[in-house]
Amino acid sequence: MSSPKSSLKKAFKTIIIPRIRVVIVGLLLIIVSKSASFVAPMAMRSFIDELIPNQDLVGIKNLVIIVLIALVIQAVTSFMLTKLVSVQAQYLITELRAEVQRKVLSLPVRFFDNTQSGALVSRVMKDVEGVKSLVGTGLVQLIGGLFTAAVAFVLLIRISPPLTLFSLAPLALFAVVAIKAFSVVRPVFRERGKIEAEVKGRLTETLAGIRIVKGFHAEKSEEASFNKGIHRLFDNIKKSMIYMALVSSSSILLAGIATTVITGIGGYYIINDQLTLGAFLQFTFLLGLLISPIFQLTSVGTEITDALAGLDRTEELLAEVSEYDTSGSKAFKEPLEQLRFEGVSYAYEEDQLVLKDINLEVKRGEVVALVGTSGAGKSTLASIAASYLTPTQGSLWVNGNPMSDLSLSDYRSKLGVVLQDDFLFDGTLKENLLFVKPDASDNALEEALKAAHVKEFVDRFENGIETVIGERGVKLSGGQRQRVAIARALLANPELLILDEATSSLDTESEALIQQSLATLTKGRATIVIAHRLSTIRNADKIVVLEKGEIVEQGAHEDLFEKKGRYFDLYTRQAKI
């Protein structure tokens, strides 16, 4: 964890310096506003000691006008300042959110496998909000308060050095208490962000899986899990509230002590003609201008401490290594002709290989089917082909080039994926289809709908292709969702197609239709198919049988069937021959 000093230095360098013009204008407005706030207290001495005793009505009138003008200046500059810094702070929050979201999308799939999506949402949306305390009102109050306190201190010394020194003793004690409290509470705020992210992450998962929760009557279990999280959050908040209450109570006590002592000593000086009544009242008002901003720094300090904790967490996320940073830079614009796995092994955890020494070639125009029991490594192999995972050992070659040398962005532009449980966004059918190719023509869209047999059920919808399908396509049946996913792949027209149980959600009639669509879809491109229903891949150019992460057989259906090996066992057991 970085220190407060290093965090402030980093925040100053990355947030304040790039906006130095706005900061300078803000500082000028602060100086004007706070300077205007001294006019009324400074007029008090003249008003009490000179104008009233001399019954100078003209002087009183002029003094009132001057004070009113100062108040107007203070109000106008305060409004301009708040408007300037608040808008700038909100814009900065928007920029940071965009930067963090861009960074998150660039991270490898493995990162998401180990991180709750709800926690990431919290980090994108909430952690960056604290920046408004550095560029917004928190910074204004901090600099304005310090300026006011400094000017007030100088003026107080000019009125009465002894009274000023008496008033500083409680303030010094308060500073010690505040510094200690903030050093303790900063890690608490940092931990709070993590707890909030975890709680929101779990809640997001619960709501996304509400059908499973209700299907297994697990409401009580989720309730208990959520309660545990929010009580951890409560304990954290309670701890920070106790420290902040200590600072706040100390400020009230010490301010009261300072005021009482100053009143007593001031009264003594007035009686002994060492201080006029006007000078004492002026001193009292100026002391308020000195004490008030210092005690306001309690809340400002809390905001800035929370902001720095949030920015620390944001910085951690931005420091994650993007998959595009580690990929090659060689352009890959030519058609994809060949994909070759050379001695590929992969382990999710050290020394626990799920793929072992895979050697496999997939050519353009070929359909290569991966079969095997659950856990054999089929999806892992497909994920490496899709560049979601990087081999632990060995390498992936594309058109004779190591995948590690090629531009990942160029490679992904040639990729199309249809998953077993394909993801659809909350929106219209048209929006979900155009997601892969926003500039697709209406004719291309119509062709994709027909080829995937989506048009058959879309035409029955009142709003047709503009029908809103709900989160994850919940308003569609499993078969309909799968056909939409296939239509999306047809529209994308990829050069490498990966089908993971693409027909698993379909009934017999739909499957027959989709098989026709897939036959069209796979023509002229390299295709990798993962299938448990072996009847669907009989026509594959090459069938690869995986067992415990190793290739045990490969060849055409007829050849493997005649060998009566592992594939024969799987096929006959499933077909019940």
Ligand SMILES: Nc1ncnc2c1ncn2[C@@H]1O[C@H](COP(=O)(O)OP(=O)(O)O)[C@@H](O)[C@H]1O
Contents of the next structure:
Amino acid sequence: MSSPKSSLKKAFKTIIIPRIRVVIVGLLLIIVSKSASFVAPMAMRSFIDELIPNQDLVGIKNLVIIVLIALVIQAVTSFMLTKLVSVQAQYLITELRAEVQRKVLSLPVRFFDNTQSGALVSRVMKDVEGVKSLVGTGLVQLIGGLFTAAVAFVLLIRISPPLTLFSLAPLALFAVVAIKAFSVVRPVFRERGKIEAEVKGRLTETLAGIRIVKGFHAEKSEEASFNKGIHRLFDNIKKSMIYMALVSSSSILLAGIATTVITGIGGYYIINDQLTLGAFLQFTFLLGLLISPIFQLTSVGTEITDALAGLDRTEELLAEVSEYDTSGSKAFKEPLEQLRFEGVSYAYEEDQLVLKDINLEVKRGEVVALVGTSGAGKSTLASIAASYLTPTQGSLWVNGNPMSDLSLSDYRSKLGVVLQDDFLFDGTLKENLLFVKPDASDNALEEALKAAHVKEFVDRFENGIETVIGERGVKLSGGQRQRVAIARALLANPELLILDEATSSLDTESEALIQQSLATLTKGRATIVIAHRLSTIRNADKIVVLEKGEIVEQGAHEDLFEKKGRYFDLYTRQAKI
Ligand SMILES: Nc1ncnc2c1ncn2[C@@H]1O[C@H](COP(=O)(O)OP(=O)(O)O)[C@@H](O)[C@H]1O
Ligand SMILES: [Mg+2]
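Other form of same protein, the form predicted together with this ligand, not the form predicted on its own:
Then the entire complex follows, led off by the chain already shown.
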């Protein structure tokens, strides 16, 4: 994690410098606004020391007008300032959110295996809000406060150096306390964002898995884990609140002491004619102008600390390497003719190979079926073909080019994937189908629905294809979901089709139906299919038997069956059940 200094520097470079014009206008406005705030206390002195004793009514009238004008200027400039910087800050937040979301989506699948999605949601929505404090209110208050304090200080010294010294001594003490407290609180704030993201992440997962939670009657344990999380959050907040309370109460105490001290000393000076009453009142006014921004600074300090912590996490995420950064650049527009695995090995964890030296070819128009017991590595192999994973050793060749040379986005555009637990978005059926091909014609849509046997059940829905299917498609049965997923793949018309247990939730009857459409579905493209029921892949051009990450047999159904090897075992064992 970077230090606050370096993150401030970075924030300056990436956030402030590009908006230097807004910042300069903002600074001018704040200087005008804060300068206007000095008019009233300055007027106070001549009011008491000159105008009242001389009974100068015209002078008083002029003074009142001047003070009123200053007040209007102050109000107008501070309004413009807020409008300018706050709008700018919100715009920046919007831009940053877009950037972070784009980045998140560009990260490799592996990244998501290791990161809670709830935490990522925080990254996108919450952490970026920190810029508001930097560009917006925080920075403006900081600079405005420093400006006011500096001017007030000079004016105070001009009135009475010793009085200034006496009143500022308690303030200096306060500064020490505040700085100390902030150095303690800063790491606590950094921790807070992390805890919040974790708790939110877990809650999101609990809700997504509500059926499992209820099914295993695990509400109590989820409750306990949530409670643990929010209490960690509470402890964190408590810790920072204690220090913040220390800062604010010591500020009240020390300000009180300062006021008492100057009342005493000021009274002494006035009686000894070393200070006029007007000058004394002006002094107390100015001291107020000096003190209040300093106290404000402490809350701004908290805000900026918080903001920098959030931006640090944003920065960390933006520094992740996106998969497109590492992909090749060679355009790949021609049709996919051949996919070849050459000596491909893969390990999720170091030294634990789940695929070992795979050599395999899939051609256009061919269906290659992967079979094997669960955990054999079938899905991993399919994920490599889908370019979700990059081989640890060996490589994937496409049309005779190493995959790593090709443009990833060109390759992906040729891909269609149907998974066992296929993902449907909360929305209508139609939206779920069209998201792979927004410009698909009604005809194409109709065809896909028919071929995947979606039509049968959709026609029974009151709203037909406009039916809302709920988050993750929960309002459909497993088999219906899979049929929708297959229709979606059909609509996408991919050149490489990957079906990973895509028909496992179908009953035998609908599977037989789908089987017929799969024959159409696989025509003219390369297909990799992983099927739960071996009877469904009998017609594959090539059946590949995987065992503990290695290819132990491959060939057509009849050949393998006659061979009475691993495939035969798997097949007959399944037939018995
Ligand atoms: N994301 C992952 N992280 C770590 N290990 C994984 C991951 N996915 C799968 N594995 C492991 O890789 C092996 C092969 O898994 P997989 O390819 O899903 O098998 P299959 O699809 O044949 O059932 C298994 O031992 C599994 O535990
Ligand atoms: Mg699998």
